[in-house]
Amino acid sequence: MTRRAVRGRLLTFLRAPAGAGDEASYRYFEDGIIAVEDGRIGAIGRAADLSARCSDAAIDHYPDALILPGLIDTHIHFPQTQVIASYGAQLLEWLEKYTFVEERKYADAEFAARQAEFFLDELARNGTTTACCYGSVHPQAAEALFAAAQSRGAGIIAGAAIMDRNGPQPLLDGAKDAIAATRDLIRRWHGKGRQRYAVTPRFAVTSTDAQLAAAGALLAEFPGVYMQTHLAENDDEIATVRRLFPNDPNYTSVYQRAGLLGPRSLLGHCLHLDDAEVALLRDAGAVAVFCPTSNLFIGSGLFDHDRLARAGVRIALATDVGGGTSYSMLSTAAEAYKVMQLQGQNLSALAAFDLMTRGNAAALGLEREIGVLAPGAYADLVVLDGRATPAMAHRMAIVGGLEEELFVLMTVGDDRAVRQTYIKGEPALTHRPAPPIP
C-alpha cells in the first residue's frame, strides 16, 4: 500500500553519461511522483499517471525542487568529525598530530554513541543516505555506529580500523586480536537490516604483513564483505611503504599479495600510481576513490581521473571527512571539477550527479538498491533547491535548462541546497517540512 508519495521534478540516471548533453543517460520527469511502499519505491512516473494510485497517500509536493536518489559517500571517517579543519600538516604528521589523538576518545562507548548520532545527522543534512565509513580501532565504536544507523532505517558500510604498528600504543592491536574482533562484528552486523561490513586496515604503514594477510583471509572467509583502505596518497607515505615492504615491487602489490584486492575493494586516493599499479587495480576490478577536498587540503596531489578511466579502473567519489573539508557531496563534486580542470580534464554536471548517485552505487555493487529511482530500490531521496541562497537564486534566474541547473547546484550548492532528505521514504530532516500542496 502506498502511504507516502513524493512529487516534484524527478531525475535518475540509467548509465554513465558520455558527456554533456547525453540525454539518453537519464530519465527526467518535469512533474513526477515516487510512490513509497514499505520503505521502497513502489512506482515512479508522471504525476498524471500515478495520482490515482496515490489518492489516499500523504503527498509531499516540491513543485520547484529537484528530487534525486539519496547521495552516496564512498569514503568518510566516522571518528574524525572534530578533526575536520585542522591546520597545517601533510598526511603522516596530520595523523599523529590530530587523527590519532581524536580517535583515542572512541574507546568510550557512550562518547562514540553520541558522536554516531551527530555523524548520521550531518550526513542526512547534506543529502547523503549511504556512506562507507571508517571507524576507530574500537569495536564498541563500530557497534555504536551500526546501531544508530539501524535505528534510523539507514544503511551504512563500515568497519573498525585495524592497525598493529606505527601508531600510539592505545590504538594498536595484535593481528589476532583485531581480526577476532572484526570477525565478531561481521557475524553480528553484516547483512543485518541494511548494514554491511568493510574490513578496514587503515593503510599499509600501520599494519604488519601478518595483519594484512589475516585481513585477506577474512575476505576469503566472508566473500560478501567489503574492504576499504588508503593507497598512494602522499609521497612520504609511499616511501614509508617501500621501506616497510622492500620485497614488493610497489605499494599496490602489498595489498594484492595479502589478498585485499577485488571488486569490493575501495582504495582511497590513488594519486601516485605507476602503470603496473593501475593494471593491478583494473585487473582486480577494485575501486579507486576520488577524494578531492582532502587531497587539496592536505596537499597530497591531484587525482588523474581520465588516466584511470581510460585504463578501465572503476572510480567512485567521496568527501573523506575529516581530511576532507565538507560533508557535502555537492561541494565535493565542485572540488572534483576543479582538480580535473587543472589537468585539462572535464567533469560535466551529468557525470557528477551520476557519480554521486548511480555511479557510486554501482561501485559498491548496490545499484539495484540505492542510487536510482526505480521500483524495488530503497526510497532514499534528496530534494535539492537550486535557489537555496540569494546568490544561487540570482544565478538561476538566467539558467537555460536542466544541465545548467545541475552545474549551479554542484558548483555553489552545499547543505543549504538540501530541502529534505528521505530514508526509506521517511523525512530525515524534521526541521525542514515539505511545503503544503498548493
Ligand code: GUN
Contents of the next structure:
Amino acid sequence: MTRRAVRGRLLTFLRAPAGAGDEASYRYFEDGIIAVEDGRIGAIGRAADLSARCSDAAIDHYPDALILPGLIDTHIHFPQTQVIASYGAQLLEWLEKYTFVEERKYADAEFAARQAEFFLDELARNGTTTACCYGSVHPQAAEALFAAAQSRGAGIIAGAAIMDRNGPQPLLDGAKDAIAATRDLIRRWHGKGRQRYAVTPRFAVTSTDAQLAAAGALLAEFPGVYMQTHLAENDDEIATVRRLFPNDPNYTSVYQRAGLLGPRSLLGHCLHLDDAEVALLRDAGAVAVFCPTSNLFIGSGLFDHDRLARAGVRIALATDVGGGTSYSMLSTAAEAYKVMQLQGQNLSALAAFDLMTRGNAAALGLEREIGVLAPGAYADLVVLDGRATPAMAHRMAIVGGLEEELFVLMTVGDDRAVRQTYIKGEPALTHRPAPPIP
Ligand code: GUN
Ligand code: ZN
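The form predicted together with ligand GUN, contrasted with the form predicted on its own above:
Everything in the complex follows now, all chains and molecules, and the chain you saw is the first one.
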C-alpha cells in the first residue's frame, strides 16, 4: 500500500551521459510522483497517471524542487569530522599532526556513538543517503557507526581501519587482533539490514605485507565484502611505499599482490599512477575514487579523469572529509569540474549528477538498489532547491533549461540547497541532531 508519495520535478539517470546535451541518458518528469511502498519505490511516473494509486497516500509536494535519488559518497572518514579544516600540512604530516591524534579518541565507544549521530545527521543534511566510510582502528567505533545507521534505516558501507606500523602506538595496540576483529565485524554487520562491510587497510604505509595479505584473505573468505584503501595520493607517500616494498614494481602492485584488487575495491585518489598501474586497476575492474576537495586542500595533485576513463578504469566521486573540505557532493562536483578544467577536460552537469547518483551506485555494484528512481529501488531521495540563496535565485532567474539549472546547482549549491532528504521514504531531516560535542 502506498502510504507516502513524493511529488515534484523528478530526475533519474539511465546510463552515463555521453556529454552535455545527452537527453537520452536520463528520465525527467516535469510533474512526477514517486509512490513509496515499504521503504522502496513502488511506482514512479507522471503525477497525472499515478494520482489514483496514491489517493490514500500523504503526498509531500515540492512544486519547484528537483527530486533525485539520494546522493552517494564513495569515500569519507567517520572519525575526521573534527579534522576537517586543519591547517598547513601535506599528507604525511597532516596524518601525524591532526588525523592520528583525533582518531585516538574513538577508542571511547560512547564518544564514537555521539560522533556517529553527528556524522549521519551531516550526511543527511547534505542529501547523502549512502556513504562508504572509513572508521578508526577501533572495532567499537565501527560498531557504533553501523548501529546508528541501522537505527535510521540507512545503509552504509564501512569498516574499521587496519594498520600495524608507522602510526602512533595507541593506534597500533590492537594490530595483532585487527584481522580477527574485522572478521567479527563482517559477521556481525555485512548483510545485516542495509549494512555492508569494507575491509579497510588504511594504506600501504601503515600495514605490513603480512597484514595486507591477511586483509586479502578476508576478501576471499567473504565474497561480497568491499575493500577500501588509499593509493598514490602524494609524492612522499609514494616514495615511502617504494622504500617499504622494494620488491614491488610499483605502489598498485603491493595491493594487487595481496589480493586486494577486484570489482569491489575502492582506491581513493589514484593521482600519480604509471601506465602499468592503470592497467592493473583496469584489469581488476577496481574503482578509482576522485576526491577533488581533498586533493586540492592537502595539495596532493590533480586527478586525471580522462586518462583513467580512456584506459577503462571505473571512476567514482567522493568528499574524503576530513582531508576533503565539504560534506556536500554538490560542492564536490563543483571542485571536480575545476580540477578537470585545469587539465583541459570537461565535466558536464549531466555527467556530474549521474556520477553523484547512478554512477556512484554502479561503482558499488548497487545500481538496482540505490542511485536511481525506479521501482524496487530504495526510496532514498534528495529534494534540491536551486533558489536556496538570494544569489542562486538571482542566477536561476535567467536559467535556460534543465542542464543549466543542474550546473548552477552543482557550482554554487551545497547543503543550503537540500530542502529534504528521504531515507527509505521517510524524511531524514526531522531527525533530532545530537547535542553539540564540546
Ligand atoms: N592516506 C592514509 N590515510 C589517509 C586519510 O585519512 N586521508 C587521506 N586523504 N589520505 C590518507
Ligand atoms: Zn581518505
